[in-house]
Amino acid sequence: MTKPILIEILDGVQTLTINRADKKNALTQEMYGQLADALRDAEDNPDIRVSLITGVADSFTSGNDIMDFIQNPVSGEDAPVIRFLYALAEVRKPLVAAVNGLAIGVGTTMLLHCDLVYAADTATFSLPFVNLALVPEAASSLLLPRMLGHQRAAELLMLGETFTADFAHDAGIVTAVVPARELQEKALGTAKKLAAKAPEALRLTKSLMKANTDQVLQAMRTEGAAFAGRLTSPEAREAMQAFMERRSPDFSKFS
């Protein structure tokens, strides 16, 4: 059986794989489950100095596996996407990420907790969740307008539309944007530079740019409550049943 989560150490560098091709590397909540384990194992083990997440095939991540939300609703911080969001949060070790392709949702508001982001030139992003009655997640409604300005970042998480690398480079979500056939060689040459240098030197001082972590928890726990709230409304349920069925949902009856 292929493992969804494929976990590799090699030269002081973690990388996580999202190896679920056929789904467009949805994330499921054991998924979501390993990710968390893996990021918070790193912290205590002396032989990973950095982190580094990416995808297979032509997705980085769609985001959330719809099927399996629904069949495995979110309860309580224990949840695994819960754990995941927090370990992105809390995580003192550098962080990177190769985007090799589609980043929908939580594909690319983890993003906005990682250190070092690389992106293909192919790759392609979107926040759709006001398109599925939802809304934003990852502290994303925070610190979005914080990059962006309320206007942009408005643009971003309530129109909900796809945007490019280029886009998301210049918005200040992606570090660089490279050739796709250069994205791996380019995030992992990028996570072994930072796994040589000092260890405590480079945890301080993304402690010290990232002195926010507790309002970024608060911000998490109020989306979640929010998104939780969300997941059983009228709208959410026209919207999943519209996306199950293949349609643009309708909201016209909804005020």
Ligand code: COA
Contents of the next structure:
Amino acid sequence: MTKPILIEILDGVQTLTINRADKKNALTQEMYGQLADALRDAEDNPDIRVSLITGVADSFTSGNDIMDFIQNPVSGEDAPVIRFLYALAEVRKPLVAAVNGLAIGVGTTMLLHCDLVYAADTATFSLPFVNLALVPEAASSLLLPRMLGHQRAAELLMLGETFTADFAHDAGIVTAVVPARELQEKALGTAKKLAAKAPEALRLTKSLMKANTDQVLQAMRTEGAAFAGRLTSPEAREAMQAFMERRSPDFSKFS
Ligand code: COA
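Show the other one: the form predicted in complex with this ligand, since we just had the form predicted on its own.
So here's everything in the complex, that chain up top.
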């Protein structure tokens, strides 16, 4: 059976590849669990100095698997998705992302926790939480307004429209946009450069830059409680049913 998360360790770089092309790399609880475990393992493994996350085919990830939202609603702090989000906030080693295509929902919000983010010029981004009658996660309700100001963050989080790699770069979500065919080489090459640097100096630099981790974790907790409540709401049920029936949701009956 194909593994939905591929893990490779080479030259000090742990590469995590989301490998579920037929579902646009949508993430299930099982996949979040594997990503969380891999990031935590990297902390204790001296052979790993940098982690790199990417996806196969035309998608980085289309976000949380919508069927999984319905079948396995998130509950409790040990839910795999919550463990993954906390790991993103807490890992001490550098984290690089190579955004090879669609980055939807958590596909975009996880980037706010990465240190270096390279995007293919063909990559697209969106934060469609409200379109699914959900709320932002991964501390994006804290981090995006901080990066962009309230109004520009509200455009992304409330309208939930797709934006380009150049827009993501202007917004500060992406370090650099590169031609699609050069993406993996650029991201892996940069990860290897980091892997050759003094590891303790890198970890300290990261922790100095992320001195607000407690606030980030608190935002994740607050969002998580709101998100869990939304998942079972009639509005979200309508939105997810609409996705499965390939129609637009009808929110006109809600007040
Ligand atoms: N969860 C579950 N399944 C998903 C998915 C997701 N997040 N994203 C894509 N898929 C599935 C589709 O249901 C489809 O499955 P099927 O072939 O069994 O019918 C398959 O992946 C291919 O997707 P499809 O919609 O046919 O491709 P597309 O190119 O027309 O559109 C997307 C791709 C990603 C734009 C579209 O699928 C989409 O909007 N997905 C939902 C994204 C989302 O809202 N994520 C949650 C964020 S919080």
